[in-house]
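One chain is shown next in structure tokens, namely the form predicted alone.
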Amino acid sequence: MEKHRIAVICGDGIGPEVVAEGVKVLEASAARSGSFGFEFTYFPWGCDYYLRTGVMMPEDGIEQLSGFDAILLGAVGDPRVPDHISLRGLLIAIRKSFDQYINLRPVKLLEGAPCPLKDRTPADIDMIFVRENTEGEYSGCGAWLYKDSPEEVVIQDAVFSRKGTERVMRYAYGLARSTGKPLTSISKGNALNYSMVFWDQIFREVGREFPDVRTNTLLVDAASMFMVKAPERFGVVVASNLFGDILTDLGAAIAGGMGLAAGANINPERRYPSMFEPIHGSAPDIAGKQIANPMATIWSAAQLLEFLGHADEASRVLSAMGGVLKEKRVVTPDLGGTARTRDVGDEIASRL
């Protein structure tokens, strides 16, 4: 039997609660299949760890994670720790160290999921965002000059390399070709006269290798409008780190809410582990109450299954989620129900 070694970082807030349900569904999926299994190793890293030790993870944390097939992450963030410390000390550190340069975020309306857009069906909202994940606006480069003085100046640099931009474009084009979906590039070349003009140029250059792929380019502000007014025009979407981050939160809003928002941080060459996480954050205000929606984590677990070569099992997980959403019998308060976090995990696992 094939055995997958998974590193589990529950993290902060609701992280431990939702991760427990993701693990539950992965184990149920493996048991149903009988052809593979999982070995989970837990790491107690996050903001509590930071408050005890002064670091989000130990100095050799990346080395500890390097031998695993994949990483399942719950959430990062705590009001007691500044966000730029918690984020860069764990999540972004893992993304960069393992060259997880592709961030895949599905924006797909499952049957039964609530949608705030009038008269929209699952056929109208079915897109996948390919977000550049290791450079761009989140490169962390810049300067803080003359701090706390009247002459104070802050510079935040966005870094776009040819290598980094070409590879995310090529991945997005390949995904569009394999799925038959149109590809939309998100830009702001009219205002960002270096980074986004370069982005647009690389999109055109790489596009010559994929003449069969239907393409479009939208400014980020226009894209946000069309995601609400005409979501059916989007299939595969490629965007920079910042624009992809913002637009996928909008995507979560039109596809059922943050409780259904999944994400995968991929190293396509598989030289390093890839990482799978819900994108809803740690929600400290509801932590420990067993009312957090675990479906985003379970969807991320389905992405993990697909990445490890179990696409059929991943589809079964999504079908089980869709059944739960359609019946609305076992759903958490954010979806209008009264079920506990563990109840939803139990229900989806049982349907497998």
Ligand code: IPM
Contents of the next structure:
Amino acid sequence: MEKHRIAVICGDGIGPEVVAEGVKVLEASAARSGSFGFEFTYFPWGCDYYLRTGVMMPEDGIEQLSGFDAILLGAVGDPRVPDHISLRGLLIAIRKSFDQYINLRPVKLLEGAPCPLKDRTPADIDMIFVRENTEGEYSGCGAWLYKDSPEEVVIQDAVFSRKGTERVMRYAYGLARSTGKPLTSISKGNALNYSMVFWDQIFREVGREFPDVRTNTLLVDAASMFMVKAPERFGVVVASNLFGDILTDLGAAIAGGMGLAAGANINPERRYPSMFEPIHGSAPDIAGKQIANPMATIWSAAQLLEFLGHADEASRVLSAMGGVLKEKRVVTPDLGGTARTRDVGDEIASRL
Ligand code: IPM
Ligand code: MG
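Now the other one: the form predicted together with this ligand, given that the block above is the form predicted alone.
Below is the entire complex, every chain and molecule, led by the chain shown above.
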């Protein structure tokens, strides 16, 4: 029987609670199918680990992860550790080291999920974001000169390589082609005269390989307005690292909240493991209380199933989750219920 080896990093805050439910559902899915199995290996990395050891993960952490088929990650961040240290030391380090250059984030309103937009239904909100995930505004390139002096200067460079930009565009066009959805590119070429003019150019160039795909370009500020006023305009959306980061939180807000926002960090060539994580943070204020919604993690787990070649199982997980959401009997407080985190996982797993 095919056995998938999964590295599990629960991380901080609500991470361990929501990941436990993701793992539960993956186990249930494998058991249901009978044709594959999972072997989970846990890594205790995160902010507690940092406070004990001075590093977010061991020096050979990336090497330790490299042999796995996929990584399931909970959340990273703790008020006791500066965010740029915790995130750059773990989450962003993994995304970059494993060249997970596609961050795939569904923004899909499921039936039963709360939507703050008036009169909107699931038919109106069904997009998928392709966020560039390794360079752009997150390149980590820059300088801090004359620190703590009146002449202090800070430079944070955005880096857009031709290779990095072409490959994210090509992926997005491919996804638009295979799903039949229109493709929107998010830009700011009117103000960012190098990076975003280049971005627009590559969008057009790669588009020549995909004449069948319907396209348009929106400036990021206008896009944020249209996501609220006319979300039905969006299908596949391709965006740079920072723009994609910001718009997918807006996406989470219009599609049921952070408790339902899933994500996958993908290395499409499969040279390295891909990583699946809910896009919400560690939510330290509600950690350990069993009130966090595990659905975002379970949705990410469905993305993991699909990535490992089990698309049927992935859609079973999603429809089980959709059923629970619609009935609203076993949902967490963010969705107006009183169920605990583990009850939701149990309910979804039992429906498989
Ligand atoms: C996300 C998060 C991260 C990001 C943070 C925690 C560094 O906001 O995954 O969207 O900006 O990529
Ligand atoms: Mg974010």
